[in-house]
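The chain below stands alone and is given as structure tokens, in the form predicted alone.
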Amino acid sequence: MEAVEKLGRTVEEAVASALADLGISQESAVIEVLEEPSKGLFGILGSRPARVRVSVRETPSYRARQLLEKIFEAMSLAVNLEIKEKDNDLLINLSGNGLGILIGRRGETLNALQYLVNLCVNKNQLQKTKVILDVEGYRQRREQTLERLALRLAEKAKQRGRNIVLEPMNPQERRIIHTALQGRDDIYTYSEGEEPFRKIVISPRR
């Protein structure tokens, strides 16, 4: 855990100095008062400053940011992180130049990175946090692409009167396909196969 010790004429002054060094707010800090200030003889001789130890509170946001910044530094990538907390979800959007490498083929690299961040954030934690990692709105664009694909292939299955088998997808993307086609009375969907090769079948109703 990152921490600093600081001296000051008052506890408040020492804390403010430590927070400035760490670059965090008081809400994100754990503060220990090691020594209260005291006045010496005649208010001068033997006076003692306040001494505090301030450390970073290891929230899910902090752990996620620490890991991602180390990864991006190793990759020599300049990435801006926007982190939002909503209930037990952590929404992280990445932005910058040349970040296609973080998405990979059909989001495979992004999904792998998201998996690693989830492992890091939830290690030894009783309360689990779901981390959703995105790059400049890629996931929403991918969802729209999959919805259009689902509708197109559903029409093809209906017209040809036979099953259409999609390529293997991760659970999140399969859910998008199922949701896009649920409730129809002309076709239905189901999944078959084992992970990571599990795939969706779009079948016409007979």
Second form
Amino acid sequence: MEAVEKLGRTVEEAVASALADLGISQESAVIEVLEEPSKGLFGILGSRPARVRVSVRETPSYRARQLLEKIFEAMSLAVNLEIKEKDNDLLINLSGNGLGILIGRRGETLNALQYLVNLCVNKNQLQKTKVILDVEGYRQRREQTLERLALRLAEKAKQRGRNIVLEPMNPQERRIIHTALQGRDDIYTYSEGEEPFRKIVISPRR
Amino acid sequence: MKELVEILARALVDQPDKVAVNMFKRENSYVIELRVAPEDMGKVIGRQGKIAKAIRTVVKAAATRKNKKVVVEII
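Could you give the coordinates for the form predicted together with the partner chain, as opposed to the form predicted alone above?
And the full complex, kicking off with our chain again.
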């Protein structure tokens, strides 16, 4: 755990300089007062500064940021991280130049990275945090693409009166398609096959 | 790329100091060998190799950027 020890005229001063060194705010710090300051005799003799130890509270958001920054440095990518906490989830949006490689074919690389970050952030933790990685709104764009695809293929299935089998998708993507076509009386959807090759079938109702 | 494998492996395992990574050239590609403590094998491979596959996918992306072909082997 990252920590610093600081001296100061008052406890507050010592804490402030430690926080500045660590580059964190008071909420994400653990503060221990090692020694209270003492004015000494007549303010000269035997005066002692305050001594504090400030360490970083290793929140999931802190662990995720540390790991991602190291990964991007090793990949020589300049990435800006924006972390939002929502309930128990961390939404991390990545932005920068040439981040297409972080997305990969149909989000393959982004999903792999997200999976690894989830494992690392939750390693030996009782409370699990879900980490969702996104690159410049890619997830939302992909969702819209899948919804359009779903509607188009539903029409096709209806017109041809035959089943349409989609390519294999991960659970999140399948859910988007099922949701988009839920509650229709002309077609219905189900999944078949085994992970990671499970795919959706759109079937016309007769 | 070697560093990347090292960072990922260290973050995944329980014994990060037992992680060793070695990279060498073989024909047209680079081979990155990853060694971890025996108890940590599962943490870098995963059920049905899911974790190993994710590591390879991320490393492949980093390699593409540098126009290199890379194979990650766990031993």
